[in-house]
Each structure stands twice: as structure tokens, then as C-alpha cells.
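Take a look at this single chain, the form predicted alone, given in C-alpha cells.
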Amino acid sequence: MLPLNATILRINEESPSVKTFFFDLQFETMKPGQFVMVWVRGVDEVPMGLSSKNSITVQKVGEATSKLFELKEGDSFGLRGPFGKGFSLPSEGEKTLVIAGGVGAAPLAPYAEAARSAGSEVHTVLGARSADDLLFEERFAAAGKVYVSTDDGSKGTKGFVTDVLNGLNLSVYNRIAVCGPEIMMASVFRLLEERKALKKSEFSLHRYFKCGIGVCGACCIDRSGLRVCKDGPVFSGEQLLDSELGKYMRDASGRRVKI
């Protein structure tokens, strides 16, 4: 699949390291959840989720995503997808409780819009490094609940997204979506173990990937070896059991890094 030009019509900063792209295509059959191939021309291509029909959201951590937030409005970049698979949405009448944390935010948001819509009851647990970094805070005030930690303090609880899950009964929920910095999602994957909640859960995985669309093998994840791009990126906690999740990565040479 050829990448198709994606002109840029609307920029908005979200936090002094992440961006929205707003482009001129819309992915009208988006999943909440899956993802598209970012085309960086003359720098690379990197999976990047949608936050939107229309937008990417993204954060300044390498060559490509620097590249990125050189752009302008009127600039372009190639994209190719929607990719992968996305979050189970719910039936009316369920409850739904969305954990996202930093950047996961994005693929989050346009769930707990789509979960709402569906006529689900949405709790967020929402959590960053602090009150400036929050992402999306009013998109999913808009759905139902908020629950906000930050790291330092200057907003909500005081910590992490699991000391907020802690003080919650996650009995009441039907699912649970979650998106974030991996260290995060499995400290919150323990915690959902040890509550009887992992089989209700979903996680998005994020891994280095070369096609896309499930050819090459780059991202598979050990011991299943489930491609994250294709029979990913969104997992649930129970194909994760005793899986590489927490623990490493892999780089694009395949060799492992720890996280």
C-alpha cells in the first residue's frame, strides 16, 4: 500500500512535549485503537495511533517525531492504514472504566467517546507527570467520570494511575481499556491480576514496526508470538499472561531492550 499525502490543516499543542496534527484525510471506518503508518519523508516511518478521524497526537522522543513537530500548517507527510486492531466496544448499559496514561491518552479518547456514544456509563482514570502534561482532559470529561493523578501533585491524586485504581471497586465495570508508558500499564496489569479483573481488560501495546500490516515478524511478542500490528496493537490481559510485557522490547535489529 502506497502512503497517501496527508496535508497538515490545524496544529494544536497539547503539552510543551506533544502535539496534535489535524490532516485533510478522514479514516471514517477508524477503530478506536488502531493505527496508521507515519510517512516522515526523508527520515522514516513509524506507527502512530489515531486520536481522531482526522489527527495524530504526538510526542517528541526521537528523529521522526522531531522531524514532525518541525512541521507546519500546509506541510505534509505520508500516511498509510488504519492499521491493526482496535478496542471492544461495549453494549449499552455496561460500564466501562478507560486507564490511559501520557500519550495513551489518544487512542483513548476517541473510545471513551465511542463507548459513550454506545451507551455505556465511562469512568477515566487519567494520569501524568503532572497537571501540564494532562491530555484530553475535557474530551473525556465529556464521556462521563474523571479521575486525574499526576506524579507531582498539582493535580488530583497525588501519584499513580493505580493508586486511583486502589481506591476504586473494579468489580462494577464490564471492561477496561488501558493505554500508556509500558512500565505503567504493567504495574496496572499486576494489579488487575491480583483483583480477579484481567479477563475484562484490554492493553494497546506499542512495538517497533517495520511493515505494518504483519509481514516481516519485526514486532512479534514473546512467548505467543502475536504480531502487534496485526493482531494488535490492543491485547487482552489475557493473551498477555506470561508474556514480555513490563519486562523488554525489541529494537529494529530484533535484539531485546529492557524496559
Contents of the next structure:
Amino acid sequence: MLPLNATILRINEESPSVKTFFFDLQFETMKPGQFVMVWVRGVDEVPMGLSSKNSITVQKVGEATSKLFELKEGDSFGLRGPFGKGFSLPSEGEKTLVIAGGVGAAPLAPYAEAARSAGSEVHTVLGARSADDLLFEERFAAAGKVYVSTDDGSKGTKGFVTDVLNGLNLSVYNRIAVCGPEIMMASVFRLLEERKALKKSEFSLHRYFKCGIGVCGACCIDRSGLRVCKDGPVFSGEQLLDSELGKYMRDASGRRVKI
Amino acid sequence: MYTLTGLKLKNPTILAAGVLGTTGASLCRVAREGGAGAAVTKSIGPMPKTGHPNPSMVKLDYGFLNAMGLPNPSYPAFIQELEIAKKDSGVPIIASIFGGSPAEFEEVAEGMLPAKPDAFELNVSCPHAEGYGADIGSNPCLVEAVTAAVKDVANVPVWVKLTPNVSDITCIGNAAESGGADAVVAINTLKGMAIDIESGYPVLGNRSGGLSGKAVKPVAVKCVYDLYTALEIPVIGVGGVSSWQDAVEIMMAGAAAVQVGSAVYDRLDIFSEISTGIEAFLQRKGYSDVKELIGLAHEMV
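Starting from the form predicted alone shown above, please give the structure in the form predicted in complex with the partner chain.
Okay, now the whole complex, with that chain kicking things off.
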């Protein structure tokens, strides 16, 4: 598909460095965890997880996102997708644990909502640097119980999501969905591995995408060779055993860069 | 087993350059899960390159447009990937290389040799990288010089991948043969472009790029057909092959083997599917060897 034209209807400032852009297209069939390629014309095209059927939630990190932050309501950008594999939804009566760090909460908010609608009890561990950086706390709270952690202790547990997880009985959950900065996900991965909970967990990975449609191979991960854009971005914990998670990723040229 | 320029292939399907070939693990997956008889790496050059800005590839109704811009980590960084592919893929691995001059091609080929590629494929055909690819591949003198330079240092077969964006592809094929090429590969993508009418912006980050997929198959069939007549060395067919029927067709035009690229979009095991399909076709038609298909159309007059 060629990029669709998305006109910005509304912009929410979620935190000093994060904005949500609502647009005039509705991706009715989107599965939480799937992404779109966001084309800031004349600049670049970058992958973004959908934070609802008609929104992306963006952290300002580079050239394309900086340009995106300059756009106003009524401006437009190009959109292709939704692409990739999303998080698996629970069945009725199952218990779901959502573990979200920073802007990683973006694809997990619609997941928590969809899991709740499917009849699952949803608990969320939501982490951020500070109280101001907590993303979508109300949306997670509407889906179920929320445990908050902040690095600076300005709200909830002082520390990381793993500090909250240490106090939780993970055996009660049927599914665990994780998204956040790679270092956080790597710590969560190790914790879930130690507590024999990898089998029921899923992680959403972030890698440099070039084609975004599973052909070029720029986003393949070691040692499986799985494509993050097409076989992921959501992978089961078992798929990530013996992987590059938390160790390195490849840059736009394909060189390994330590995390 | 099937022999191509001395390489032993379990079937005549080969992963094309620039597709799923950036990492050793990915090449292994294409060979093991996908069933490819051999695999060509991403094109590797002398210096790291990040390539063109995105969008770098879009799917159209009839094919794909791409302008990656030869992103690659350079040969010193790629050696570890090539070693993984060589160790674990179980199939011949062909190193695709590029440079801006015969000396650069020679440098990259020499630099890759310690990782023991089974063959080299020279990219003189990428249509959207200034100073590289088709800028060299549309000049017969340069093609001959580049081929000869790599043949000088390489102790493995050298394939030369040709661009269709020239007035006479056989002239370029002849130059590669004169330079000592062991095979030619035809074709790379056709120059193309798409424009976003909502904004007027060209869609690709590089503004224009190359067309692959179903739309280019008839062009590939004709180029292979002409090269088969013009050259002594084998022609490897590539361009829009996405089924066993396509593979048989391009072999009948003269291809000694087929490469598959864009079609991995639909399914990774396209290689197994094509090779099984060819086998069934041979049985149904009573052919004793796949080689009987090669160039068959030339005899039908």
C-alpha cells in the first residue's frame, strides 16, 4: 500500500516529551501491539505503535519525531499499516498482567482495554521516570488495578517496575504483556525467566526498520533471524531466549550497537 | 544435487541480494526454514552506509518500489555475519559486493575472502545509488574492468548482476563475460517512481527507486532470453519470480537457476514451494533432469 493521508484532528500533550496525535483514519481491525509506518513528508518514515484505532503516541527522540511535534491540528502525515503481529488477547476469565515502561505504555493501553473487554481481569505495572512521565494511568486504571513505580519516587514505588514485580505473585496470571525501554524489558525478561513465567509472557521489541514489510531484513534479530517488523514486533518470551535482547541492536547500516 | 558454476545446490532456487541478507541468522533462516538452495547476502561495500531515508520500500498492486540506498555495515563488520551464515545455513553463501571503482571492488572482495564465501555476486546494477551499482553497470568498459579486478583476487566463482536499465543488456553481459565472469544474474530492478498525490511528494525517501515483483517478470524473461543467446556462461534468472510456474518460465528462457527476492513478502518457504513445484512439473512432463528446461523456448520455433 502507498501511504494513506492522515489529517490530525487533535493533539494531547501527555508529558513534556510525549504527545498523542489523533487522526481522521480508523484502523478498525488493528490488534494492540501492531504498528504503523508514520511518514513525515520530506523527512523520514518511522514505526509507531498504535495507542488506539486512530492515534499514535510519540516520544520526541529524533529528526522525524521532532518534525512531527511541530505539526498542528489540521496538518497531515502519511500512514501505512497496521503491520506486524500484536499481543495475544486473553480468553474470558483469564488474568492478565500488563508491564509498561515509559512510552512503552502506548501499545499496551489499547491492549489492557481489549483484554478487559474480552472478560479478563487486568492488572498493570506502570513505570516511568517521574510522576509527570506516567503515561495513560487513567486508561490502565479503567481496565483494572494499577501498580505505579517511578525512578525518582514522585509517585508509587520508588524504583523500577521490577521492584513492583518482586512483590507480586506471578503464578496467578495467565498472560503477561511487556513493552518499554530495552534495558527495562531485559530486566523483566530475566525476572520472568527466574520465576518460570516466560512461557506466558510476550514482549514488544523496538528495532530500526527500513522496509517495514518483512522484505529487506534490516530488523532481523539474533539468533533466530526473526523479523521484528513482520514476525514481531510482539514476540513470546520463549522466542527471545538466547536472543540479542538487552545486549545489542543493529543501526541503519546493519552494524551491531551495544545497548 | 544441482551444480551451478561449481557450487552444489540442493535445488535451483536462490535468495536474491538485498533481501533478508543483512544478518547471518536471517540467511540461515531463509536456507533452513525457507528451503533456498543457496543465498546471496546484502550488498556489502568498503564503508558503512546508512542508506536512503524512509520510506525505502512500498508495496504496489503489481510489485514493489524500493530505494534502500545500499545500507551495509562495510566488509570488516559483515565478516562475522558471513561466518555465521557459512557455519549454520547448510547452503552455499554468495557474497554480494559493491564499490565505486575496480579497486574498491577488489578491496571488498579481498576483505571478504577470509570468511570463505562460496562465490561473489558483483552489484553493478542497483539503480538508485550515485556512483555505484548501475552507474558502473551501464558502462561495458567498467563492467569488464570490475569483473576482471575481482577475478584477479577471488579463488571462487564470480557472478555479475546486471541492470535492465540499459539499451542493450547483452552488451553489458558480454563485457562481464570478457572480464572473466562465471555467470551473469539478470535482472536488478527497473527504475521507477511513485508520487503521493495528497501532498505532491515523491513517496520514496530517495524520490525514485527500483521496481520489482510481478510487474517486472516479462522484462526479466526477455533479458534472460537474450543473454542466453549472447553468452557462453550461465545466466541466473531473477525478477518477479513468485511461483514455480514463474521459475519454469524463466528457466525455459535460459536461466540456469532462479533467484527470488520480493516474493518472500508473502511467505518465507517460497523456495521449498518452487523447488517442489518444479520437481512435480518435471515428473508430469516426463523430463529426466531440470537441465532439460534451460533454454527450452529457444528450440521451439
